[in-house]
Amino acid sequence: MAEDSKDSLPHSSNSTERPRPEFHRVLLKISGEGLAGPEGFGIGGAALAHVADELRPVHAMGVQIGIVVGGGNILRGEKFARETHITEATAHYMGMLATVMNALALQETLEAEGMPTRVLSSIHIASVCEPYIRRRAIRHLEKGRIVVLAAGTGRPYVTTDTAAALSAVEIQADALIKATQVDGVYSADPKLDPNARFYERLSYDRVINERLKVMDLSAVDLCQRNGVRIHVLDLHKRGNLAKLVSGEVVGTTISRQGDPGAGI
């Protein structure tokens, strides 16, 4: 895995052909069921497919492209341990090595098609992955190698939502855009709700204080304390992601700003 510089970014001889993105660097957090198969479980590969083609354009964008992804194709600690006999610390490590096993399917995934791929883990494997250090991140983005982070935090009882708002932080992303199986955030579940509202726009505060379904509020929090906005989009609607990127109004975005119409 040395860092050499023949699968770093490629420069084209016409750049202004290339649409100018809206963000330097992004983290993008995908869920265990964004990359599983038919049934709703393992690893899919017409998911990880269509991930690589909504990475595609975004990469050729120039865009640097961190991912962090979940493991709940595979095994969900929580649940895991309430079923078994097994601690659910043991059974949360378990759920991150869930995630370098999606990890490791999306980078060749990604690498047969063309996108210089790296994956770094928060649990050392040292035979299948890097581990993970802010610096090495940081610098494989600056080469134009997309950086996969495996394993969450490394600890137990910290979902994987929290640890990508702690690497959008940690490697200064310009956003952290999570992919769903929905295109935003309501006010309800809308496959259950057919009066739910979609909201465009919202306030960090808005989404705490009404314990709005988007990610773990430990993770919204962060993310206010750092100024990293989070945007929620539609992981199967081609492409959403580089639609968002371009700088196109997509899904819901949660910010400082929020939502005008609600007075925060």
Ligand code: UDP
The other form holds:
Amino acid sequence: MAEDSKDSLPHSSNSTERPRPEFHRVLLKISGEGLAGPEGFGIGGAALAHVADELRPVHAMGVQIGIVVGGGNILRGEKFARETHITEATAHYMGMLATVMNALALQETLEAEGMPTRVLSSIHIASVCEPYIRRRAIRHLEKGRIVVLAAGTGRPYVTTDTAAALSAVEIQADALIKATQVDGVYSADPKLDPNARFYERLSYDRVINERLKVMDLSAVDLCQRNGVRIHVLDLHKRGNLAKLVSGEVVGTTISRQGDPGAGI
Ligand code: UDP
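Given the form predicted alone, state the structure of the form predicted together with uridine-5'-diphosphate.
Starting with the chain above, the whole complex follows.
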């Protein structure tokens, strides 16, 4: 849903007891790192449980949730091809298969926590999950199921950031929420540069022109062209996701308006 028409959205919650969410439908991008074990790779039970804890209140509010999972906790195609004799395209397909493993782990965890979930994969693996079909994904969302989109775009040489932007546009999400390990977007790496400035609001143009490290520039461009707002937040901070969908200012918002203080 284009950000300009957001105000006219029908909200899925008609219960007076539930907080009225700011969003009707969101696309959440969770990188593989967000699901990793304590060593920073593989799939960690605590990380999975944390994601489920963060999603529960949002799901209970009636927000429709699509999730694109990364696979960097298992394999990144470009790096793997560089370090081996494996053709780069094949390595990328392996990276996409890694996202399927993450998606299955997430599905089981969310369902154990009472959230009905479906995995739809862009690479067809009929014995473990459904194929990605746009209308089917939307039908699941309308039925209150969390939809985990696996295998990225199904094509090599791009990342799951691009898949997340494409999916957000395709399912007409009100926003693309990029869950990261830091609290938003900075002018430089805050761990290395004590003068790094935190941005509460940014324009798409500024992110692209200054090559700020948010997500692939092609993904930002796609969101810009289709008016999908991007929110960048720290998923490790408890309650962040619920706060955002309840209308609180959390992390960095990237939209057409950008940062008024910066004159953009
Ligand atoms: N990948 C791909 N096409 C896609 C999405 C992902 O080829 O549409 C591959 C790519 O090799 C990537 C890997 O899958 O490195 C894992 O995805 P990504 O690096 O985006 O995971 P994240 O960094 O979000 O954990």
